[in-house]
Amino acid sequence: MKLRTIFTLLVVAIALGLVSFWVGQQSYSWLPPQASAESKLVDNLFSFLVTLGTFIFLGVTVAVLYTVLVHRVGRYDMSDGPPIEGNVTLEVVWTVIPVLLVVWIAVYSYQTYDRMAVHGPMELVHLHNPMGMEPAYAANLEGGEVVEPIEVHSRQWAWEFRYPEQNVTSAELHLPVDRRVRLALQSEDVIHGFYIPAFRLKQDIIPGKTIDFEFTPIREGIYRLRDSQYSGTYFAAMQTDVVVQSPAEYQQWLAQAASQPPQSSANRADYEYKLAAKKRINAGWKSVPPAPAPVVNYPAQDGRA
């Protein structure tokens, strides 16, 4: 009876463990395209969490429903259980699982995140230049050199982009693919988020502190880089796009963005701004006017600043 019972487990184990692999599996899907060789590391890790939690819960479930469609009483069974005390071996085994578990969930994140080398508030505060951190894994695919470091420049509420080599400044941010980009970001008044859903990447931007961050885009098309902390009243608005190109188009859109005059790109905060002060609609909260428009050699292009 006790072989019996251990192989129906073994097999009930085996097909949740099936069912939630599957699972995991398709939530890859759920997210938008990977477009950053990081995406994948987080992509990966997100598989793991969505397997490891489908399991608990279907085994949860599972258990659940057993119990009380097989170990209930009669209906007019008023009768008290019998007395039960407490079973050590089975109170080690579930805390030490969730305990393993919980170990091994937060190893295989400070892994992925390492790897990532992405750096919080606090690190860049009190650390400055924390050594050991790994970049991420995939450097240039097709054997190039680094691109030259790109500036990333962030206000309320805009971002501008240089390109020091070149002398180019743009409203958006261009990048060859497949190959491994460095950035400078840089804040002038107060913390800024760098992230784009589609690379899986987010960087904090401190006031006074360049920050370098390091990705390599895998997939060309165009993507949306937002602002990810609440840096103000119009913070929503402080997005633009990123424009993954091939190395080809990538020397061609810098030749011809070098040649064009600066001029003032449009600019979603201000336009707001100024669009409240005409309608004169009190909010309730006092804003601070947004940065000038930047000037910029290439300004955004149809408006999708």
Given for the second form:
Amino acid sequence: MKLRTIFTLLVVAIALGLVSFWVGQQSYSWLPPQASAESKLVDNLFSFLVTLGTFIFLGVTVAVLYTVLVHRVGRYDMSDGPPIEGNVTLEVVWTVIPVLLVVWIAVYSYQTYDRMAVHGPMELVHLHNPMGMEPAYAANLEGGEVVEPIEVHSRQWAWEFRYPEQNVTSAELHLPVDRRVRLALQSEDVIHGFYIPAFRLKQDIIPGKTIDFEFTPIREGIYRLRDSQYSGTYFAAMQTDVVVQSPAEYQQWLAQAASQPPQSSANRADYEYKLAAKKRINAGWKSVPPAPAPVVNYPAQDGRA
Amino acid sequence: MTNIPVEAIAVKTPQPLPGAPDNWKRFFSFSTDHKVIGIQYLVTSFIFFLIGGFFAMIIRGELITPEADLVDRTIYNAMFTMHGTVMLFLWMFPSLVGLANYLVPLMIGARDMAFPRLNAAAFWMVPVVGILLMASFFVPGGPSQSGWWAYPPVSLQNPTGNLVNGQFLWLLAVAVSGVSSIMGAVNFVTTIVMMRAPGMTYFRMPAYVWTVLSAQIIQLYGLPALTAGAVMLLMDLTFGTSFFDPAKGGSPVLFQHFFWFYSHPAVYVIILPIFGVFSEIFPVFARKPLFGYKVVAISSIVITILSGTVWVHHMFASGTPGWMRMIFMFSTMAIAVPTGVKVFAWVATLWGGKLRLTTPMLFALGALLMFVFSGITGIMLASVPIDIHVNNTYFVVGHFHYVIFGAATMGMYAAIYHWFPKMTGRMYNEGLGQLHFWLTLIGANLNFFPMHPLGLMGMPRRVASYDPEFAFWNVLASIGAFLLGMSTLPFILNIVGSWVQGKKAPDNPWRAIGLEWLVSSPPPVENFEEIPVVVAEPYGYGKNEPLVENGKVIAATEI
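Just the form predicted on its own so far, so send over the form predicted together with its partner chain.
So here's everything in the complex, that chain up top.
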């Protein structure tokens, strides 16, 4: 190869590298706020993959567009191109580099998943931690205290949360900030998906099983919990708020909720189903009737239900 | 395997076959000619492509506003279920089988498929599948509303209590479609292994034939799992068994394993032949040999093997333990290597060639770049921590539409334009073809790119209504979808118009190298009057050597 070619390739590679790095940094803004310790780990991994992916995509695109623009032939040029059938060195290089990249990505992803330590539907295997890494919550916890399992009950199409120590039920999920939170996920009918985008966490809830799930909220605010596993007619409406509060506010909320008598919480699926039943002409097909609106100490406040 | 005696194949049949209609009526008959069957597949599946596209436009119409206000939620749910089912089982699979049916015997120098009657029977099951699915609109409770995955327990709920319900018909249709595909796979594998012309060794087969072989082997080992899963689900639904019903001790996660054991490899059944189309089209319009032909051929088989080891990546957020997620993350990422090798080989084929941007070439180039994009999002999805966030969101929907539409359907368009002169004996209209390409490329990206930011923001797939913060990207996607719908009009006009009164096509309008270009356009009933003897590797562009014995060189200067 001529020195000039190598120089040109180097300049192009550096330019693409800079653009890719910039896109990788931008990628943080494509995601919801980082409201859990796990979200920071996921976002770093994502940014890394965006950087790498942008470089590869731009590399291929620039090569294709360059050749399309430069190597086009005139209408009456019927000649053939050079009969190059392959190049062993080149083919070895472009096999080995993807292998290395893939191993790098997989190992990085493995370590990230390990540090998240979300549990999920584990068998006995999870008791030993092969990488021996500290879970994400260790970094920014003062007391390191773990909130006792909050029961998450899912049914077509409502979320209900039960805080067993205070025997409080709620249609919203309230959590203390900077505490490792433990949930016990349960479903009463079909598979639902527990998904809080701001936490970057998701777990399908399999009926007939209780699934342990844990994570650490690190940012006060109101976020959305959505059903992520298609669960039937009113699937899209199965959402509620997640309220992350300071530990003091959280305790206050628990005490206040405990003092309230259980009441019916507004529920979108229940509301729409009853509305449809009142209409003379049914605009759709027959649906599974929704479970009755949850009766809880603390009803949903989101106003969207 | 290298030298099949000529005498064994050269049984001459008078042409055309006695009793076989030689006019348009043959396309509506139980014809056993692989070329007729190929076109029957292509036309039937394209009609269903339009139906599936119509469903998609209802979906995008609903999603142009956050509220569920266009159609009832049950109708929306039926629409996305039928959209996915029709597009996969009645467009993607049959259209690819149709293309392979047309091309494989011609490309390997055979007079027909190994089992012509089986071939016809497999085709005529496709309309049966279509009728079953469309009939489900008219049974009580409407069509299946459980998505094309049909995950239990949702798929077992049957709110009307009727024995004949949408889900029942859906499962029946999927089972019939599975049987049809297995029949096709047996036929393809046998044909490619046993019926190659003399001198057509494995490493002289066009890369497209390699990809068809790889894809059909997947059908053979994968489809039985899906068909068994569908039959068990049917029994749960209809006869009250409980293979998958958790209320009666069944395991709903087990169904997911059955389903994805086939349905992930199925993506390779779709994309491998499209890789083959790329490998055929790029050398022709770059006037260069396929770069690293043997490596490209072997990569297809490597993908076939690896594709059987990745299915759990669809279940990273499901009831799967951590160790399983990790193992399948590694195996899934491994598939990027043979795929990447192919992409680099195509770029190297183009590089320094004599490029001619005809409609098939444009579609192949657009499809290649959209495939690269989907490959990169695919690696992201293979990474468990990222998948935990974007699993079941619009990010996944965006990813696989770049594969299924961007790469596969656009690759299919490339193939149809490329072989249209061969199939019909007529040239298509280049201007309309280019218009079709640009509308499709813009429409597809406008439709499917916005799905990625939506998924990253946390919008779940399959929702009929969504929070207002997602509105902006959804409006863009819907506009793209309507544009994409419109983009089929110049295509239909072009194909129908050109077929009826297009310019007559010569035998080899692209000066391409391959057995199919040595026969007339359209080819005679039994393809080859005399079975050719192959003496060279494919893609001999710029080498001035003949492909077959006593054949002439496709000379560089020939016009």
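Superpose the two forms; the largest set of C-alphas matching within 1.5 Å is the rigid core. Remember, predicted model here, so these are calculated numbers, not experimental data. Residue numbers count along the first chain shown, from 1.
K.L.:
Tell me, please, whether between these two forms the C-alpha of residue 105 is shifted by 2 Å or more, with the rigid core used for superposition.
P.N.:
Result for residue 105: yes, a 2 Å-plus shift.
K.L.:
Would you say residue 295 moves between these two forms, meaning its CA shifts by 2 Å or more once the core is fitted?
P.N.:
After core superposition, the C-alpha of residue 295 moves less than 2 Å between these two forms.
K.L.:
Would you tell me if residue 72 moves between these two forms by 2 Å or more at its C-alpha, with the rigid core held superposed?
P.N.:
True for residue 72: a C-alpha shift of 2 Å or more.
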